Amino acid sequence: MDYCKIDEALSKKEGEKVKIRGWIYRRRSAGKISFIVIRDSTGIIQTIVEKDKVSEKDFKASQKALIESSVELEGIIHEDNRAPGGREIHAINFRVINFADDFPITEYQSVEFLLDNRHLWLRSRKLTEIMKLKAKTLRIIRRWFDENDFYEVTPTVITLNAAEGGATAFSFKYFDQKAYLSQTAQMYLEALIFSLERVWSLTPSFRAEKSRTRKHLTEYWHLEAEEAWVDNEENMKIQEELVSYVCQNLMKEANNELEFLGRRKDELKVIEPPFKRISYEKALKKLQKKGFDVKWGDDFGAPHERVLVEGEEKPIFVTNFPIETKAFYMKISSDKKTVKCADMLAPEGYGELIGGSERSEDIDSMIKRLKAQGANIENYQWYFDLRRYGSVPHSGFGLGLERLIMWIAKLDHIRDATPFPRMVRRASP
């Protein structure tokens, strides 16, 4: 008989024989019976090991094995509403593959302790379900891009250009040059649209922001797309269609994970285009009416974002930010004081999911803005070449994958949206 996964075992009928393997999740003994909950990647199931139903060796092993011991077992399915999933296995064979030491993680551990032992805490059911949800989200994202004529590409993460400004870039010595870890793949994606027209990538990005909020990582997975022949409005439509597609399909393909994490399906069902648009100027006035001391040119922080999405069931776009608040490559609007851009804010106060814009084609304007930042213009000449040889209107966006997962999974902190979080004071394990 082949081994089956636990979710398959839970679908078996009374009296059916099954073989499973996994790790001990919970255990207790009562005389001649061991009650052992086994977990694998698909779920948990309770196993009953009785002294008179298995060999003496198997029973002693069931008594000795501690939490996280790896096991294989064979048994009979019994229906029991008191058991997790309404089924349990009565063992006829129980084999321990590896007897675990005392597991260092017990109840009520501090956040720092759990982060220090992240390599073990990843076995927790919550993190397991989050990682499964993330994998399914990526699968759905790739499907959407495939269905919408985008090519997945693989840009570099080593660059001489600090695209988002040198103050938040990690620099290092690259042989005899100063280089940076990529903050964004955007400029390299732009180079590819002149042959492939619509491209996207998923790469790690690095931001040296000394932010200690629940929504910031120094290393995160950055989903970025660039599109030829697309203006800022169409760019927003692409973004809302992608996010909606992810939400609608997760309802069908990740129901168990969503339910475990506390996200109701009806909350995702409403995530359909169009998303509300509000200009930076109107957002500023709304915040001022709410008593916030904000003025033109100020960026929005978490308290401001919460107010802007208050009462909203779907994400919203905040558009047309002041020139001085955004990157040099964003196209300047006809009003000469804002750029053609949009930030997508998630409902429930989860903050910015996506930042996007129409890209500038004005080399002189970009050089002026870069000089104001003290940038080495020579390092950007290749980027300006994209405008010199057959430039077209084009736009793009970047989505923080962990931010998306944080919102969908209703997480308290972004650190749980990635296996090994990197934050201001955390670079291990």
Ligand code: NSS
The other form holds:
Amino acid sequence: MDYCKIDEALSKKEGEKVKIRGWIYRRRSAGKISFIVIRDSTGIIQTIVEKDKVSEKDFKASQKALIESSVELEGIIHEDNRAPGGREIHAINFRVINFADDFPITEYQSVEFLLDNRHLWLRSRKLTEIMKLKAKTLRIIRRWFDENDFYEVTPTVITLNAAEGGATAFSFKYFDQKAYLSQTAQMYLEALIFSLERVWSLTPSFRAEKSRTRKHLTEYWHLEAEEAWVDNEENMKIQEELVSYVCQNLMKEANNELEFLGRRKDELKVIEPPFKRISYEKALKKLQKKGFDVKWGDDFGAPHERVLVEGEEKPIFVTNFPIETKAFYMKISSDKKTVKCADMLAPEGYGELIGGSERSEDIDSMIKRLKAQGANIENYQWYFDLRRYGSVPHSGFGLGLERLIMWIAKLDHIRDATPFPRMVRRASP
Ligand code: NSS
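Next, report the structure of the form predicted in complex with the named molecule; the form predicted on its own has already been given.
The complete assembly is shown below, putting the previous chain first.
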């Protein structure tokens, strides 16, 4: 007989025989009987190992095995309303594959302790459900890009260009040159639209953010797209369609995960285009009216973002930021004060999900802005070539995958949206 997964065992009828394998999740012994809850990737099930029903060796093993021991067993399904899932297994044999040492994680542990033991804490129900949700989100995103004529491409993460500003770029010695870990794949995606027109990629991005907030990682998974012949307006449409598609499909495909994480389906159902657009100028006025001390040219922080999405059920776009607040590559608007860009802010105060813009085609203005940042212009000549040989209007955007998951899974901190979070004071395990 083949092994079945626990979710399948939970759908079997009284008296059916099953074979399962997994890890001990909870256990207790009472004289001649061991109650052992086993988990696998699909769920948990209670099993009962009785002294007279299995061999002496198997019973001894069931009494000795501590939590997280790996086991396999065969048994008979019994329907029992008291058991989680309404079924339990009465074992006819029980084998321990590995007797676990005393598991270091017990019920109440500090955040730091759990982060130090992340390699083990990943087995927790909550992180398991989050990782499943993330995998399903990626599956849906891939589908959307496939259906919308984008090519997936594989850019580099070793670069001489700190496209989002030197202040948050990790630098390292690349033989005898100073190189950076990529903050964005954007410049490389831009090069690829001249052959493929619509491209996207998923890469790690790195930001040496000293700000220790609940929304910042130093390494995150960056989903980026770049489109030829697309302006800032159409770029926003692509973004709102993608995000809506993810929400609508997770509702259908990630029932258990969403329920476990406390995200209600009706909250995702309303995420449909169009999303509200508000200009930076209007947003600034709104904030000033609410008593914030902000002036033209200031960037928005978490408290500002929270106020801007107050009462909103869907994400919103904040558009047309002042030139000086944004990166060198954004196209300057006809007002000569702002750039053609949009930040997508999540509802409920989860912050910026996406940064996107139409790209400048004006080499001189880009050089001026780069020089103001103290960048080495020579390293950008290849990028300017893209404007010299058949330049076209184009736009693109970057979505922080962990920000998206943080919002959808209602997480208090972005660290739980990724298995091995990298933060200011953490690079291990
Ligand atoms: O800096 S961004 O706003 N924009 C770019 O990097 C563009 N070059 C993308 C593009 O047009 N191809 O970053 C994009 C998103 C942002 O909205 C966040 O969702 C996420 O990347 N992001 C982060 N997530 C987690 N941690 C940190 N530190 C972080 N920084 C940005």
